Amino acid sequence: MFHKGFFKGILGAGVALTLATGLPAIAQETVKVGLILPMTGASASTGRQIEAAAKLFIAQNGNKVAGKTIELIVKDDQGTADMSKRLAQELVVNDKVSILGGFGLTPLALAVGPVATQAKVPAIIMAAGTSMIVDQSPFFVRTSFTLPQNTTPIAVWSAKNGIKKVVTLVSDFGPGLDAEKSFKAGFEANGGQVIEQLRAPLANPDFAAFLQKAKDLKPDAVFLFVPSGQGATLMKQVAERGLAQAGIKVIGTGDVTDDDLLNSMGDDLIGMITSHNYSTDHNSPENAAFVAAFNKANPNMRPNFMAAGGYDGMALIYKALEKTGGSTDGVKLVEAMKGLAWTSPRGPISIDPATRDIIQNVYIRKVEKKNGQLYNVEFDTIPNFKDPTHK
């Protein structure tokens, strides 16, 4: 039998190591990952997706990996940098956390970038799909996609199948010049010609006078990039533009035809084609249980492409750690996550380990109607694809 004072003496000797260390004793074994969203404002779908994604991760996986305890803080940046880069200050220094992940738009992101870097934290780029943005700080890594690996799968298909000249329309900030010279460089490289290039503002738009001019120009296809969000809006003034009864295609990103808002556009959207990385009717046993899960935690909301990224992001997080033991240290865990290969919801995702973004399959796809509801249905594949535009 020990002598009582032995624990005493042990209990006594371990609080002396922590007050010498400055190492809290229980702290420590809790990992926090600060989640910087959209949660009000034009791109709260975005938010309220990515959380609810991330959520069903932890309970699905459990919140212990490799010995440590996750904990999921998640900030309201309303959509503004300026309140994404004070959120992830206070999450750094006040709440101490190991990981930073989110990021609905591209400005939200490059305004935290500095953050990351000076802090030495991970930050999980879960949503905005500017290409440059992973080039900002190393310890950027991306889950979500980027709008030229999106783009140029469509802008080659509508040059192969009789497309000849087409009108673009993008919202004005970095994914959208994106979306519109990649869809240029793509389109025109295979024989069709862009006639014209048009850009709406990103806040509050009204892309009527836009439409309008694009239905003048009499070309044989519109095609369109608008930010998840905004694309409920932009389909009713197409329809109500008439561009179908002209005789012009409408074709674009899936963030048009996003999976959150499909079923409110209405049937003008049917037989419309796009290119995306994600659909909740993408057929897969990881797919099927996936969405049949986000369901049930979320009742009357569809999975979208932001909840497939913001549960890939907790996905890289965890198999991160794994391959760490636990430590949180910045720099590991950023080298942890490159090169990590896993079978998504999606299908076959990996980091490459050169440039930290994501590589993974895009999807040709074209709304369809099935048990009442509009689908973006998959018909092509372009397999494990990168960012066109990182060499």
Ligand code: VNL
Second form
Amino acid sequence: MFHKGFFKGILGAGVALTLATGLPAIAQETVKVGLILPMTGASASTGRQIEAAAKLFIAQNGNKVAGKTIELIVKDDQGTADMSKRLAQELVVNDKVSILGGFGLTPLALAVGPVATQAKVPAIIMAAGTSMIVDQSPFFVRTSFTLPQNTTPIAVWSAKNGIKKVVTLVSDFGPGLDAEKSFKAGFEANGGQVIEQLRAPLANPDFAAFLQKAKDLKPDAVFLFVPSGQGATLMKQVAERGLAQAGIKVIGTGDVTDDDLLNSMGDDLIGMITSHNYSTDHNSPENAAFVAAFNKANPNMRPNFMAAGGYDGMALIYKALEKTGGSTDGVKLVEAMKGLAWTSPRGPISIDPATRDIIQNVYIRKVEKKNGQLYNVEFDTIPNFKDPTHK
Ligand code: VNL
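Next, report the structure of the form predicted together with this ligand; the form predicted on its own has already been given.
Okay, now the whole complex, with that chain kicking things off.
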């Protein structure tokens, strides 16, 4: 009925308008979030946990926020920093993502920092825990945890609960060194003494020789940190060395008694005390709802602290977009994220406006059996605890 030229005219006008305003009207309705995660390799469980949690958040809250449609893009960096960096560049340049997130290990986060800074794209750290990462780009904001934050409470608790001499054993990279340093600081400030500091390689570690050395030094306790995914291997070797039989207690951060693996670690772990920012067993209505929904969507998985970081990372992105009225300007988004506070499945959390790092409760927990399953049962809380090493 209409002449061909009529449509052409409309289309032409549309294109002209688009060019004139510089705002491609349709494309702008979608906000792309690019998650860079180790989906394969040694840290694949971290990638799986964060992806599942981010998808759960979107399923529960819908993909629309402040008039925009959220599109999640997940890329596998295989746990290698070169790949994380290349994927960040591709996501920014080709996919035009407005926000980056994920980063399963400290070196992977660090590799993305310069890309985020140059592109002015917020980069949400959902896993990595070395304290200084947030200082490396003004576009980093963290929803995971830091090792000084998660370690200091067990250091203080140990000193106050009859443990006098400790050997530390950590993975030899950023978060391990943070854990080693914070343990010593917190423990010795409260009267304890660290008699030896041992470091195991991050890749394919064999802990046997280190554990034997620790045992020979006859400390009251051995403090352990390994990244998520390595706890089961480590604790198997702890059992083989007979530390418990020698009267040596085993303590650590919750990375070691990772909820993802805890059930497969066996009853030897019952009684082990750790400090951490999240337990699947955390007793709150928010967490009960989170765990039930996560289990429903992922029948063979238990949400661990990585899932909490991914879930809250998406919550942070949604809340920031609400605050900017849907603006995806990177500087505005980071400003909007500063000071945001809400109740997470892990308890109350907020983003410190001074550091862009997370402030959260840290819990002292004990491995216990409940309904035939092993859990980290929280029995003490250090409320709203900041990384004590941030200036
Ligand atoms: C890091 C810290 C990674 C704690 C972890 O698991 C972890 C990190 C992969 O900063 O690289 O449990």
